[in-house]
Structures are given as C-alpha cells and as structure tokens.
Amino acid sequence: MKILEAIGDIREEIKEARRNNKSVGFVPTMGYLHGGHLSLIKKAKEENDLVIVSIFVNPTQFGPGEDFESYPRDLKKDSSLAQSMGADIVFSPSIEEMYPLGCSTYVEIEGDITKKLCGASRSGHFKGVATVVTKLFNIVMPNRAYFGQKDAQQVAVIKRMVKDLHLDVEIVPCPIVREGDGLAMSSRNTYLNEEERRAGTILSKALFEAKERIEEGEINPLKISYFIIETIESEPLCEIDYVEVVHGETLESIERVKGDVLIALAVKIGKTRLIDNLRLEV
C-alpha cells in the first residue's frame, strides 16, 4: 500500500489505473479510523479495482471554538488499518496542499438541506464539507465514493451537490456501525469518559424505541420527536441540540411518518457533541 501526500502523485496513480481500465473506489475520511470507516473500505474493495482512502482533517468545516486542534490524529495506525481492509493508497495531504496560499474558491449548497439539523448550529460547516469533497473528487476522480449513514445530512448534501454539479461519481451510502452497547461509532467517542460513554447509549435507545412506536402505528412526527426528547432528557448528562423527523432524501419537514423518513438527532454530552439517526421506509 502507498501513502501519498502530493496531489500530483495521486493523479499519476489515477492515470495509471485508467490506462488499465481499473475502477476507482474512494473513501474520504478525517482519520482516526474505526469500525465504521473500515466497513466503508471493505465495501469499496468489494466493488472496485483500486481503493483510495483520504485522511485529511479539513479545517474549513470546523467553526470557531470547535475541536479542530484537538481532533484525534494517528496516521500510522490509520494507514495500517486501511491496509488491513484492502486499501491500495492512503492520500494524506497537508492543509497547504489542499488550500494553497490565496485560496478563495468555495462550494456552497443553499436551502434547508444545509440550514437545518447540524447546519442550524454549525454555520459554515457544510460549506467546508462541500468544498473539500469537491476538491477530493476532482483530485481522485473516483467511480464510486463511500460515506457512512451516521452523517446522514452530509450524505444528503453531497448527493445534492453531485446531482447539481453533474459530477461523474456514484455516491454509496453505507449503514451505521454501532458498538456493542448501541453507541454509533465515531472518532469523537474517544472524548467521552466512562460516565459520559454510558450516558451516550440513551441516543440509540431512544431511536430504536421510537422505531417501535412507528411500527405500532404512530404517524405523527411531533409525537415521535417529543418521545425521543423526553427519553434523552431522562439522562442528566445529555444536552439536546436537535431532534427532528424529516424526509430522508431532502431533509424537508413532513406532516406524517410515511415513505422515506429520517429520524435525526444531535446531543452534547460533556464537551462532546454526538449525532445519530435512523432512516426508515414506512
């Protein structure tokens, strides 16, 4: 497996792959890989000839006071894990490589799809996400790109961007991978102490109990939201950012729980902000 830092080097690898009619699968990450990331790499390996994993902590998607500086990093471990799952190349550029001096071009998606859920409290976040993903797509030019459904809004935003800009890449969403206690895998889980980690399990508990209520016939999205809020608020360490029941693709508000439905939430536990969701076909 190769570890490359320069855009020119990764482009040479892509040219060689194209000359040999190889399909390219791409897994963009911010590193500190966990089981969720590894499931994406495994899926990419199953469906493509060449698998590239990017490891880049993108500064433009972090707001003031967020955890850019403290975000966990371990390139050596990440590279070993990526290789173990069949990755062929790890692309780990510097900030200067991705955002050269004087860089002033950004990609921004307008509308509810970026303004609600995480976008409501993280101004500019999805502008940073859309910009770096566009840059990476232009560099790697993959046939397919793999994203975890845990970041459901990110998946929706990227799919919208790909459609709007006519980008020639297939977006492949992959299921959430959970710990044994139900907590959705996340690099930020490392911030949690033992007590906070225990408290965090209330998120998946609330979601799956809400799913049961829907299966029993509840179709009022407000009642589902209120139930989840009450459940999470029973845990004193939890501070809710949002709980919303929306359309799974557009993220627009819905009047009844029917069709493609996303139940999404964000909760702060201590200094750590966790997100989780369930996507249902009702």
Given for the second form:
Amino acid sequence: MKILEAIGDIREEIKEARRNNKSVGFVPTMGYLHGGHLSLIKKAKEENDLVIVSIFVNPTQFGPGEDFESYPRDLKKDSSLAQSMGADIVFSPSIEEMYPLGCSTYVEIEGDITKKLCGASRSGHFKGVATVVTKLFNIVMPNRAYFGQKDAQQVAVIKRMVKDLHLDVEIVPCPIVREGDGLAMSSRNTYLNEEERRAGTILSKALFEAKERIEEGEINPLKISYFIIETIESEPLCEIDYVEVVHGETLESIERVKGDVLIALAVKIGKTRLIDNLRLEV
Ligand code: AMP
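What about the form predicted in complex with adenosine monophosphate (AMP), after the form predicted alone?
Shown next: the complete complex, the earlier chain at its head.
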C-alpha cells in the first residue's frame, strides 16, 4: 500500500488505473480510523479494483471553538489499519496542498438540507464538507465513493451536490457500525471519560426504543421526538442539541411517520458532541 501526500502523485496513480480499465473506490475520512471507517474500506474493496482512502482533518468544516486542533490524529496506525482492510493507497495531503495560498472558491448547498439539524448549530460546517469533498472528487475522480449513514445529513448533502453539479460518481451509503452496547463508533468517542462513555449509550437506546414505538403504531413525529428527549434527559450528563424526525432524503419536516423517515439527534456529553440516527422505511 502506498501513502501519498501530493495531488500530482494521486493523479498519476489514477491515470495508470484508468489505462488498465480499473474501477476506483474512494473512502474520504478524517482519520483516527475505527470499525465504522473500516466497514467502508471493506465495501469499497469488494466493489472496486483500486481503493483510495483519504485522511485529512479538514479545517474548513470546523467552526470557531470546535475541536480542529485537538481532533485525534495517528497516521501510522491509520495506514496499517487501512492496509489490513485492503486499501491500495492512503492519500494524506497537507492543508497547503488542499487549500493553496489565496484559495477562495467554496461549494455551498442552499436550503433546509444544510440549514437544519447539524447545520443549525454548526454554521458553515456543510460548506466546508461540500468544498473538501468536491476537491477530493476532482483529485481522485472515483467511480464510487463510500460514506457512512452515521453522518446521515452529510450523505443527504453530498447526494444533493452530486446531482446538482452532475458529478460522475456513485455515492454508496453504508450502515452505522456500533459498539457492543449500541454507541455509534466515532473518532470523537475517545474524548469521553468512563462516566461519559457509559452515559453515551442512552442515545442509541432512545433511538431503538423510539423505533419500537413506531413499530407499535405511533405515527406522530412530535410524540416520537418528545419520547426521545425525555429518555435522553433522564441521563444528567446529556445536553440535547437537537432531536428531529424528518424525511430521510430531503430532511424536510414530516407530519406523519410514514415512508422514508430519519430520526436524527445530536447530544453534548461533557465537552463532546455526539450524533446518532436511525433511518426507517415505515
Ligand atoms: P470521519 O472520519 O468522521 O469524517 O468519517 C469518515 C467516514 O466514515 C464518513 O463517511 C462517516 O460517515 C463514516 N463513519 C464514521 N463513523 C461511522 C460509523 N460508526 N459507522 C459507519 N460509518 C461511519
């Protein structure tokens, strides 16, 4: 497996792959790889000849006061994990490589899809995400790109962007990978102390219990939200950012829990902000 830092070197590899009619699968990440990332790499390997994993902590998707500086980084460990899942290339560019001096072009998706949920409390976040993903797509030019449903809003935003900009890449959403006790895997879980880590299990517990209520016939999205809020508030270490029951693709509000439904939430535990969700076909 190769570890490349220069855009020019990646382009050479892609040209070579194209000459040999190889399909390219791409897994963009911010590193500190865990089982969630590895599931994406595994799927990409199953479906493509060449798999490229990017590891880049993208400064433009962090707001002021967020955890850009403290975000965990371990390129050596990440590279060996990526290799063990069959990745062919790790692309680990510097900030200067991705944002050359004077860089002033950004990609912004308008409307509810970026303004609601995480967009409401992380202004500018999806502009940073859309910009870096566009740059990475232009560098790697993958046939398929793999994204985790853990970041459900990110998947919706990227799909919208690919459609709107006629980008020639298939977006492959992949299921959420969880710890044994239900907590969705995340690089940020390493911020949690023992007590916070225990409290974190309430997020998935609330979501799965809400799913049971829906299966029992509850169709009122507000009642589902209230139920989740009550459940999470029973855990004193949790401070809710949002709980939303919306359409799974457009993220628009719904009046009835019917069809493609996304239940999404963000909760602060101590200083750590965690997200989780469930997507259901009702
Ligand atoms: P990140 O490094 O957090 O930017 O994540 C890189 C990719 O891995 C994104 O597409 C995430 O949605 C995905 N991902 C992160 N956590 C998980 C998880 N627990 N299960 C599945 N995919 C995940």
